[in-house]
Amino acid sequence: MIEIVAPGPYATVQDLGRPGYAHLGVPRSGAADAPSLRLANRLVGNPEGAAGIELTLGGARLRFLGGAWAAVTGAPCLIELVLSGRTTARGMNAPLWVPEGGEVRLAAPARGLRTYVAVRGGLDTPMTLGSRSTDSLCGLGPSPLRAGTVLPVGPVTGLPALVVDAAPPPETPPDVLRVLSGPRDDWFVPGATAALCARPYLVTPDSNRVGVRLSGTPLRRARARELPSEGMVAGAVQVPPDGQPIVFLADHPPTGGYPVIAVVAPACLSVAAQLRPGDRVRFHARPG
C-alpha cells in the first residue's frame, strides 16, 4: 500500500479511462499524458493502461507501506528517496526499489504540468464503468487525492519480469500543436484558421483536465446564432462567444454547444497535456 503523506497542488489516480460511454454523458477521462502513463507502467512491467498517479505541478510526498517497484515519468522533476532519516537521489524513466517504509519525495517540474507514478501491481482502487479514473468532470472514480489517503496495490504474480525500456523517452516536443481544420470552420470568417495559427497563444490559470484555455487573437465568427450541442473529442479547439480557443483534455464534456474550429492531432494531445499556465502554445494547420 502507498500513503499520500502530500498530495501537491492537485493529485488523482489514472489510468487509460472509460471509453464508449460518452452516448450516457460520460467522459472518457484517463491520464492527460497518456504516453507517460504508458511508458511509467512498462517500466515496472505493468498492462500499460494500469493505474497510476497523476500529480499535478509535483509536491507530493508518498510512503511505500510495503516495499515495491516504481517509476516516474511525465513532467521532469527532482526525486528524492528518503529511507532511515537518509537521502538520495533519483532517476526519472526508469525502475526505482522502495523499500519498505522508503518516501518517495517529488518537487515541481522544472517544465510541464503533469508527471505520474506507476507501481508494480498498479493502484487497486475500485473501479467505477470499467476504470479506476478520477473524473474531474462527473465526479466519477476515487476522490483526488489528500494527505492521509492509503491507496493499495495490486498483486505482481504473473507479472513479466522488469526490463529497463529499451527506447529512451522523447525529447520534450516544442510548444506547437498540430491541428486539423473543422469540422465548423465555416462558422468563423475566412482567414480565422490562418489567425490562430498566426501567433502564439498564452494559457491561462484557468486551465484544467477539462480544457487549456488559451488567451490571443481572438478568432471571430461570420454566423451569430447558436450551435445544436453536438459531439466532441479530445483535442477539439472550441471558441466560445469571446473568441479564446479551448483545447479540450481527458475530462472534456462529450458535447458543447460552440464551434470547433480544428482538432488538434492525436499525437499532439501529451503536448498539451503538459502545457502549464504562462506557456506560450502555437497552431500549425496540417493540410485536410
The other form holds:
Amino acid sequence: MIEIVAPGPYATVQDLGRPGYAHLGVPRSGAADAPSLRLANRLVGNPEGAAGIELTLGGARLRFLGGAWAAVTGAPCLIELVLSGRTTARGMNAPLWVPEGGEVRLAAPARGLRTYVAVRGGLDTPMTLGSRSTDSLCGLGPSPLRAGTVLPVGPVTGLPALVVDAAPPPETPPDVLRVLSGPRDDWFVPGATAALCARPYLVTPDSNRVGVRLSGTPLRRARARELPSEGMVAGAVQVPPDGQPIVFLADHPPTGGYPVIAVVAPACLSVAAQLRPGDRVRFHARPG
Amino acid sequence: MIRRAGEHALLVETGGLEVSHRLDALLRASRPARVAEIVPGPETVLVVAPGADRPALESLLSRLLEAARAPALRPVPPGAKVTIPVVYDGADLGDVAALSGLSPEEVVERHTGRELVAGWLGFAPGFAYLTGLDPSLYVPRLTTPRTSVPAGAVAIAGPYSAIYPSASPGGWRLLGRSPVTVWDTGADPPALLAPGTRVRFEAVAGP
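Starting from the form predicted on its own above, please write out the structure of the form predicted in complex with the partner chain.
Now the full complex is given, and it begins with the chain already shown.
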C-alpha cells in the first residue's frame, strides 16, 4: 500500500481510461500522457494499462507501507528516497526499489506538466466502467488524491521479471503539434488553418485534463449558424466563438458544438499533455 | 460526405438524426475491425478506429450510409421503448406554462402526449437529448443555471427534453422528477437511454 503524504497541486489515479462509452456521454479519460504511463508500467513489469499516479507539477510525497518496485516517467523532476532519516537521490525512467517505510519525494518539474508513478503490481483501487481513472469532467472514478489517501497495490505474482535497468531518457520534444486539417476547417474564413500555424500560441492557466487552452491569433469563423453537436476526438482543436483554440485531452467531452478546425496527430498528444501554463506552442499542418 | 477527424477517426455526415441512428445500428451490428467508438450526433456519426485500414473503412462506411438512407431496403429495428414515470411538480412548471401560454395541466399533457427519441448523449454520462418535443413547449434555458439539479429531474430546453442522470449544475427548466434510474455505473449498459431509444413520459402521483 502507498500512503499519499502530499499529493502536490493535483494528482489522480489513471490507467488507459474507459473506451467504448462515448455514445453514452462518457469521456475516455485515462492518463493524459498515455505513452509515459505505459513506459512506467513496462519498467516495473506491469501490463501497460495498469493504474498509476498522474502528478501535476510534481510536488508529491508518497510513503510505501510495503516494499515495492516503482518507476517515475513523464515531466522530469528530482526524486529523493527518504528511508530511516537518510535521503538519497534517485533517477527517472528506471526501476526504483522502495523499501518498506520508504518515502519517495518528487520535486516540481523544471519543464513539462505531468509526471507518472507506476508501482509493480499496479494500483488496485476500485474500478468504474472497467477503469480506475479519475475523470475530472464528470466525476467518474475516485476523487483526486489527498494527503492521507492510501492506495492498495495489486499482486505481483505472475508478472514478468524486471529486465530493464533504465529507459533512454526521452528526447525533449519540440513544442510543435502536427495537425491534420478538419473536420470543420470549412467553417472558418479562408486561410484560418494557415493563421493557426503562423504564430505560436500561449498556454493559459485554465488548461486542465479536459483541454489545453490557448491564447493567440484568433481564428475567425465564416459561418454564423451553430454547428449541431457532433462526436469529438482527443487532439481536436476546437474553436469557441472567441476564436481562441482549445486542444482536447483525455477528459474531453465526447460530443461538442464548436467547430474543430484541425486535429493534433496522435503521436503529438503527449507533447500537448505536457504543455504547462506560460509555454508557447506552434501548430504545423500537414497534408492529409 | 465522409470527413477525416484526425488520423484515427472519420466523421460521416448523415444529414439527419434518423439516418445517424440507422447508420449507428448498422455499424454496431457489423462491428468493423478496430472500431473503438461510434458516436451518433444530429447530423453526423463519428467513427474512431485507431490503426484501421482507412480506405477500406471509408468504403464500408459509404456502403452502410447508403443502406441507412434507404430504410425500406435495409430496415433497422427501431430502438428500445422505455416508459418514464414523472411526478410533475417541477420548480419551473409554472414558468413554462406562462412562457408557452398554456396551463400547467396542458404542459403535462403535451409533454406526455408524444413519443420522444433519444437523439444523442452528451453534457454528462447518461444525459440523453430527447428529440420530438411538442413545439409549443420550446422554451429558452434559464438565464442563470442552477448550481445543482438533482438526479431524476425531468426538464426541457429549446427543442429537447432530458432526465438528469446524476446531480449536476443545469440550466434547463424543471417540469418534474422521475424515480427511474437512468444512469448506473454498476449496470450493463450503464445508461438506460442510448441513441435511438424511444421514450414516453407518464404522469404519476407523487409522494
